[in-house]
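Single chain ahead, by itself, as structure tokens, in the form predicted alone.
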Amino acid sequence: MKSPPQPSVAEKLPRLRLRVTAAAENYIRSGHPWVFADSVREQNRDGTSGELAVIYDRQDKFLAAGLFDPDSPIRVRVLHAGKPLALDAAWWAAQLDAAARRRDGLFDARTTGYRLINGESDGWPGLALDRYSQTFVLKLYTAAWLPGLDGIATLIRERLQPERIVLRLSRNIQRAAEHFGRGRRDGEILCGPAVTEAVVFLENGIRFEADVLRGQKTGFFLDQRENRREVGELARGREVLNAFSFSGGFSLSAARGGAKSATDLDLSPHALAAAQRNFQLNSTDPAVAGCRHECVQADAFEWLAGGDTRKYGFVVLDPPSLAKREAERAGAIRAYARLAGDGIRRLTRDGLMLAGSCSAHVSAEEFFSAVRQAAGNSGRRFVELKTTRHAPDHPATFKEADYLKGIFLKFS
């Protein structure tokens, strides 16, 4: 695969150069992945989406190189920085297989859905690939993709000999995928046979089905593998409630460690009837058979907060993102902070909490101290027994990619 294939009229133009200012200069040479629209100070030319921009300081040297996209406020994703090199076929091999390698030893054969490229943090930016046994599914947050998609399906296809590839797309570059040359569309299969039922893949030994075609993300939350695990190891003997429990992926961890209940908690009857599959998916096993297990379909938020006065063991709150911008930042951080406080009223003497968050403009510090702060609050002594951060095959190399935290806490 050569650098992503542009347009023809691009190939016969002079290539893309563009000056950024001096403060862009130095994210990139701190090894930031991204230029934003506001940073650029001289362009030679238009460019098209997906073309290949290269970036010279001051000094008119080479700075960086990255893929261009005319539409995006993230004007240009850095591929390389540094030493002028060939973006050629055997510079994708290589990062290709080096996102590959970052990820041996990290799974045995009762693992077998994991994250394969995480975006900028894995050297592809605005693109993720995600493993579900043998079927991949690639993920493009930006359109500067499309154009060398083709390549890139090869290249998967190639190195790593998935039984087939599904296309996901961002929302928000839907539109203009249509638009691309003979139009590529969120769900279509790249290479291989049809999706004709579910795709089931392994987590930790627990199997579970992901809509690869039409569910969140790119069909499953594979990012909380880590406490998904950590649940099940402290769950045995409690009763367990899972807020937001979309699939049930927390439950299910909890039934096989265990638990002698587990009630999934959520607005959508599509996440909990995934849930019960889930469960009937694993009911050979006799941990899982001997957990009772009920769906509540509620707001999670109205639920917590309501007159219930049922309490549970184990408390896990895994909401979805409270601040997709900067502006609501502060409003999470009090939802975290009610939300925690609502779910220590549901625990028992000697109960267990998980707190997490996927908000990345919400920080760790603040998220951990909002829930402490519940905690403490609470009139309950507690003990803090952890707090996690990134799954090893969800990296995060840069302020912007760092959204995962979670919190375990113990009461009395």
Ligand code: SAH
Second form
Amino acid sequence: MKSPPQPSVAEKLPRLRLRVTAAAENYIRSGHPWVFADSVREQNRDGTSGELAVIYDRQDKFLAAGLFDPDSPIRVRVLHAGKPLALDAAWWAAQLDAAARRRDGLFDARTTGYRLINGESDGWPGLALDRYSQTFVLKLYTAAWLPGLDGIATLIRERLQPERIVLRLSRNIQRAAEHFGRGRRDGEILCGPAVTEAVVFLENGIRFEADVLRGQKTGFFLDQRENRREVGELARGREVLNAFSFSGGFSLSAARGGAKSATDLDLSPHALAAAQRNFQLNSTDPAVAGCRHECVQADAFEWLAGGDTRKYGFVVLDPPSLAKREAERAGAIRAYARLAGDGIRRLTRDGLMLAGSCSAHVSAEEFFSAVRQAAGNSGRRFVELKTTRHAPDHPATFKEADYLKGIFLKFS
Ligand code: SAH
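What I would like now is the form predicted in complex with the ligand, since the data block earlier showed the form predicted alone; can you produce it?
The next block holds the full complex; its first chain is the one shown before.
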């Protein structure tokens, strides 16, 4: 087996050694996986992207080892902290097995789309691996993985035996991946056959296609699976408005759960076309066939605030992140409250609402209280059914990784 991502740098150079501020030492000891550039106090030489950096503490004792990234404010992504040990092929294999083991027993044959590696929270900082049936999608969020990419792909192929592996690159590293002699492309097939038809997988028995070559994230929003299941269980007999629908995930779940109608509302015509195909894919299911499916292409914020007076028995609000930066946090909280208020106005008596947030900069409590406040301001009586957090295949072990929250309310 090829060795997984060991430093690509000429072996003759001395090991890249770093010392960091006292505060950063504490963060590392408490398990935080990032070392920011401005916490680096000393460095024995320039490092190259993806080489292994070893961090020593003030007593010159080993603190951690991680991937060095000279192009990112996150200068080192910690792979291992604690006692010194060799990050050799056996170590990498054990890391992959541990991530796979964490998903053991979570899914039966009715769910073949889920996350196998969730970045830092699984010990693979800046890397995600999603499974869509026999197609695996490896997504990189840092160029530091590129030098060791062949080794990683070999490891995944040998241990998990997918039919194919597709490489996806976050937008900010696509140029770096194509240039600087790396020749890596977003959507490249790392092993297995080319993608010639839609990649279809199952989620709780529902068939979906994933746009693994070009779609957002890795082609589907796997992180909302548990909320979709919940919506399915509550939707019987209801008319559902699925705002920010993407490819209709919530609508299909609602349809399968016996919803009377499902309206997908999204800005993107591609997303709505995918939603239509997903309904087609499940047309032999009597519940899906019996659900009237409609699509509305519009800006959901404007559409919900606008003059349309049709009311729904279930409104799902799952907008994209409204705070990409800390500075946008307060505005995002106001926008969530406004959106919830507009959603509530569209609800029939006894209407249900799911409001979701994927903004890491807005905490769960901030989000929940914004929605509760909007519910209170509506003047209608309501009960809170439940709040939800990360699905078990999307663990979040540190604050910055903790982004997903949902709240279910029922209005009389
Ligand atoms: N609920 C979906 C995921 C939503 S992702 C699921 O379960 O799969 C967010 C979606 O919001 C994307 O499809 C994006 O096209 C859409 N979007 C972004 N801005 C929008 C806007 N202003 N109005 C409507 N849709 C928007």
